[in-house]
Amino acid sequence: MSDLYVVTGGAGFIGSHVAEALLARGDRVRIIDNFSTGRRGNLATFRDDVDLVEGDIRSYERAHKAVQGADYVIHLAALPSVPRSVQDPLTTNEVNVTGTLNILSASRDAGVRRVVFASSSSVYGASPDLPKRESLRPAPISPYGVSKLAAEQYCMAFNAVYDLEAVALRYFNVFGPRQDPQSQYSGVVALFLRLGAEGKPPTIFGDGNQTRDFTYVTNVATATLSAAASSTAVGRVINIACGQPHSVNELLAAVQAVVGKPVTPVYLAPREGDIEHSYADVSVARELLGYRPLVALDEGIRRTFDSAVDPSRED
């Protein structure tokens, strides 16, 4: 019988891509999601092929129900967004820290083999060193970054103290199909594409010269599956990105080329908790996971735009 993977937050943007990739290779998949940020529409093409547990990871009972009989847990459920965490740090902590502790405890109690945790580049925070290497001292400057770092540390503690393998992946600025462009907290790529297509001016906080390592979701899903299989990844924290910095102004130019019309932004003051520059060193992922980014920024933007116009073209 094939392995059973539990994907927490599996109805979300990244989670649905991971679940779909698991199904494509023949694994059994169970999803737990409370649909606070996940969407049922993200499961539309494969809903009948997964076991769905509706519930909140802040409940140990629901977490325990979800992981029963599982071989692997891919823990993607979270309350995302730096701005949201600045507005509501308590809920961010409850979901991202207490929720992770529930998943880890339930996984330990259920005899799960390994937990792969979705961390974030936000843990590096204000550190000026570039590129961001896993050996850097974390310096988060937002409640969201703090919550992801705390959850990482819980994963490493469970790996050390209990018989539960754990891997933490620090995702950098993931974008792609199924990212909600209507949300006030949506990723900048989805938001720019929607506003550009509608002929509306996007808002850029700062001068637009701040850089990010924009990473297409297929790259992230592939790396996440590799992390569940790699024996050398156990107990490690690993960057997942493209290893290339792009400014927000560059991103806007790429979006403009795709939508085929001028896009004139409105520049405002930087937001609280935002950092100036960030891109990853992905050599550890290359060494431990055999990771290679499959889709570059321009191609990823094209695929994201095409999928919004015609969802059947999503890949």
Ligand code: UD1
Given for the second form:
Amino acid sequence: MSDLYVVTGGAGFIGSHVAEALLARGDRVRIIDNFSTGRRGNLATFRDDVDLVEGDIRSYERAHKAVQGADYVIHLAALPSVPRSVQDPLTTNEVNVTGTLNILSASRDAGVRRVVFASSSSVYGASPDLPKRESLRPAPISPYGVSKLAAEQYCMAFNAVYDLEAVALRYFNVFGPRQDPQSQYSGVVALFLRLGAEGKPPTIFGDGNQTRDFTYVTNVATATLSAAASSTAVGRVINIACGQPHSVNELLAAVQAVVGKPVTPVYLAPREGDIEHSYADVSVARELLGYRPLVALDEGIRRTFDSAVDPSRED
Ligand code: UD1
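Other form of same protein, the form predicted in complex with the ligand, not the form predicted on its own:
Following is the full complex, with the preceding chain placed first.
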């Protein structure tokens, strides 16, 4: 029988792409999601092909139920967003840290072979060095970054103490189809594409010269599957990105090009908890996972825009 993968947060933006990629290669998939930021619509094209456990990872009991019989756990369930964590650090901590601890404990108890955890570029925080290398000392400056670092370290501790194989992937600013464009906490690419299409002015926090390593979601899904399989990835923290910095102003220009009309932003003060520059060295991912970012920013933005206009064109 094929392997059983449990995808926590599988109804979320990244989780639904990972679940789909697993199903496409013939693996069995179980999703646990509480639909707080995940959406049923994200499961629409494969709902009948997965086992769905509705529940919250803040409950050990739910986590335990979800991982029973699993070979691999891809742990993506989290409360995303730096500004949300600034508003509500306690809930961010409960979901991202206690939730991860529950998933790790339940995975250990259930004899799971490996847990792949979705960490974040935000753990690098205020560290000025560029590009971001895994060997840099983390210096998170937002509760979100702290929560991801704590969870990452729990993964490494479980790997060391309980022999539970664990890999932490530091995703950099992921974007693509199914990313929610409606929330005040939405990622900047989804927001700019929606507002651009609606002819409304997006907000740029600061002067727009801050940079990010925007990473298309299929690059991330592919890397995540490789991390479950690679024997040299165990116990490692690995950047997943494109390895290219793009400013928020450049992003707006790219959005304007696909939307096909001028998009005029409003500039406001920088956001609290924001870092200035962020882009990754992806050589560890290349070496350990055979990773190559196949879809670059412009192509990813075009695909995201096309799928918003016509969801059947999503790829
Ligand atoms: C951060 C993490 C990322 C994580 C994400 C989860 C870093 C470097 N990245 O993303 O790994 O997955 O949180 O939520 O910490 N912006 C605007 N106008 C807007 C919205 C955003 O100018 O309307 C700017 C922000 O000020 C920021 C940049 O765009 O400088 C990116 O913001 P956002 O998309 O929210 O992601 P990060 O906070 O960078």
